[in-house]
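One chain follows as structure tokens, the form predicted alone.
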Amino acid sequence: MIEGSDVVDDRTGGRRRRRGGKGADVRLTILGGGGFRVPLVYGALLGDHGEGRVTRVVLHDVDDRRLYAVARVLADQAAGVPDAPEVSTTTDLDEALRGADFVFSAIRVGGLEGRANDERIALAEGVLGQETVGAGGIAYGLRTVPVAVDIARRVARLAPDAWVINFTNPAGLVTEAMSRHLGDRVIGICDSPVGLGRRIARVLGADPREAWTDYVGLNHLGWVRGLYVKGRDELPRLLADPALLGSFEEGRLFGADWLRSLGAVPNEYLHYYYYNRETVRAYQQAGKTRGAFLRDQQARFYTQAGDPATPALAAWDRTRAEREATYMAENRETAGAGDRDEEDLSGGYEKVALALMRAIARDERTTLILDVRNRSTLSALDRDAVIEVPCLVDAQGAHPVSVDPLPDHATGLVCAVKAVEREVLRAAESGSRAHAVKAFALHPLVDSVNAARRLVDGYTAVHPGLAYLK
């Protein structure tokens, strides 16, 4: 078969056009199109000029205003580029969603006033208010979930063939509950992963490009266990090295002491849970938790976007350089870590997501960290826990590959963790309020059962996207 000739779809007996191929029309939708890292994203698209790549981009958003002044950053990004790809703006998701070949799912449920909110009720009951990890990341699923499961539902409908790109947080939690209507064609992505793997290979002195990364675990909850060169293990000889550990994020954020404990780099967002009364202290301290930053930073990024007479991708780059700057300040501080490194300002899901579209259009197999459905990768978890670890990419999508069990301590979190989101799964699929306090109260970094129906209590008066739990 000829690549870019018509085919027979076997489900509706029509033809379509096949991706990938010379003059194919590769159109994605971004669902959140208004969301501050969209830039990212199209900035990615611009650098690729190959066959089969994405000729038109929908940006889709609830916000007609954060729409324009996005689309108007996209706009100078692709000024001198006479192949940038086509933008067009929708406020109708299924209009968005038609004659899709990729959707990104980016949408941010409540918005940065809502996790302003989640950070606020939790830090008032003493626990973890972070966006993805704790009580924060419960409440934030909790009115996430139903969202997603509703445009899984219409991608299922309305463009069937397309694969769906997930970026929505908590990004595990949400890859599988969007996978229970779209299967294995709906994968999760997140740069954490990646950006662990690149500066310990570059501390190492290795290629990030050649080297291969022994990571598993849940989103935001995972480890290195190796790095692999030419075939060596060369992790024993970083965690051998205090002089090389303190050299890097993670080995300033966690310590060298406990790293070689471990016998592993833990992902930077184990530091809630390693650090866990260190990290809520700092954050009660703060004068404004991160969520309440960012609202207020980006209310004011999107006012002076919305200008016409504003340069707006200046207005952009200056602020995703404080934003990026800012990331994790007080773990940092909490830890004596110091400032990020130049290299790790610049982003990374964005070139994750075109290495995964590169590799499902042209079927150019490659190999990229993933949250997918576990089948038999990890014996602790069922087959459809969707779980984060290195999968083989090609045309048929993603496949997770086979990894050594993890130890004793990582998978009693794990698995504490995966039925924490199962229980927030339950609780959107029925209303129940009682499986939602069984979410918080099963939670790790929660401690008690009354603090949990407290959290809910909390969380159903201040977001009206929790009406339903009864």
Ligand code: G6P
Contents of the next structure:
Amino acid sequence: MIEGSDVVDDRTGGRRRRRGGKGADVRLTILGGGGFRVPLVYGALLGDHGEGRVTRVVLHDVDDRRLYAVARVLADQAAGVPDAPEVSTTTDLDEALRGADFVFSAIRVGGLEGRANDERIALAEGVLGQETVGAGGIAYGLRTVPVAVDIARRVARLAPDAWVINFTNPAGLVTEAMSRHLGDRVIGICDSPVGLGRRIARVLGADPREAWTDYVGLNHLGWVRGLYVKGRDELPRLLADPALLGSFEEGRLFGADWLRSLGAVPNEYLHYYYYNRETVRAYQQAGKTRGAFLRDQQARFYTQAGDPATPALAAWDRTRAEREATYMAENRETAGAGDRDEEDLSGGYEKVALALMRAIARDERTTLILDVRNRSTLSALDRDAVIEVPCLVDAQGAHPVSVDPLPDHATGLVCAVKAVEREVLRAAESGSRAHAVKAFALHPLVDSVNAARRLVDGYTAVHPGLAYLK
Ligand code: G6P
Ligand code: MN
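Next, give the form predicted together with the ligand, keeping in mind that what was shown is the form predicted alone.
Every component of the complex follows; first up is the chain already shown.
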């Protein structure tokens, strides 16, 4: 997309823009631009001084106040950086999309209040309310998909050459919804598999950049089956060593015995499946659910950062450190896993986003674990099902590499959850409540059709974004 020559771009009103090459104007639009993690992305952009780098960032949000607060943080970050990307803000979606080279979509339909409601209603029914897993993930998906589809349609019309990078959770489902309008121009990302591969490499004493992580599944539902260094699979060495297994996050979460039984290391989100009872109980007993905690924490941050007298970046840093330290705290508690390791607190999602953009913009070939259409990668799924898998990325986009099939129990879970996602997509497309009920009822972590009906009632009662279900 970003070729070296001058082009006249009609979508920018006939304005002459230079794409690629020296002095090129590369524009990144961030939807959910008032979101808390935008400074992570901007921080990564500030460290990129190479050719083809992003020169302009357009923040779009439906909430002016949040845009103002985040723009203040970005201004603090840019202080003293001579080539800092220029930042502008807007609440006009079409204006934000027109002329974009890259669109990051990181929206939260219904806000953190919505996330807290997703959790509360599920937990009251005795099932999991996590934002991406189980009933909570379905509720969140049901209200996010229609908005994501509207965005995808607008991108197809206003910025047909743009690459859309979707961070919006539930990321696999939302990416699949958008791919129906954008094809392979939308790519989903998540930092969990990258973090997992990095941790495994670290405990094995390998350089993560030189290790090949054999990982596949759906977003928040994948397994590392091998870690290859110089062509040799080092994972068996890890699985055979209880001390090594106890020395990193997923080892402590799942326990050495279970990892040995599996012969693989699951994504941390599989803790909600393999230890469902314990996690549901821990979340029920928690003083505040994750969503409620973040809702209150973030409200304080936006008040502080919106006050011109408060140093915005310092307020953001403090808030981020607290958010990172408390991530999955209930899961770690039920597993007796203790605190997170220092090295795991710095996230990494912005690094995945930047690496992906660079590979596309500069045709710098790289391998990243991404959420893309299956093609023929997993034979149990159809071609258009979005999966999470290592991909070769270049100027033509992300190409999934071929991987070994998953073991039967993993294939079973992947197919069951994909069937649920498809019901969510059908419900969003048709507005049919019956499909929504079916989505909840078919989920492996929802144990009764009656519970599914009550969940739909409970969610439609609190979420205006679900009024379309009839
Ligand atoms: C991980 C997940 C993301 C999630 C993030 C923040 O990185 O992969 O999908 O958005 O954690 O979780 P939090 O509970 O802090 O919102
Ligand atoms: Mn994720």
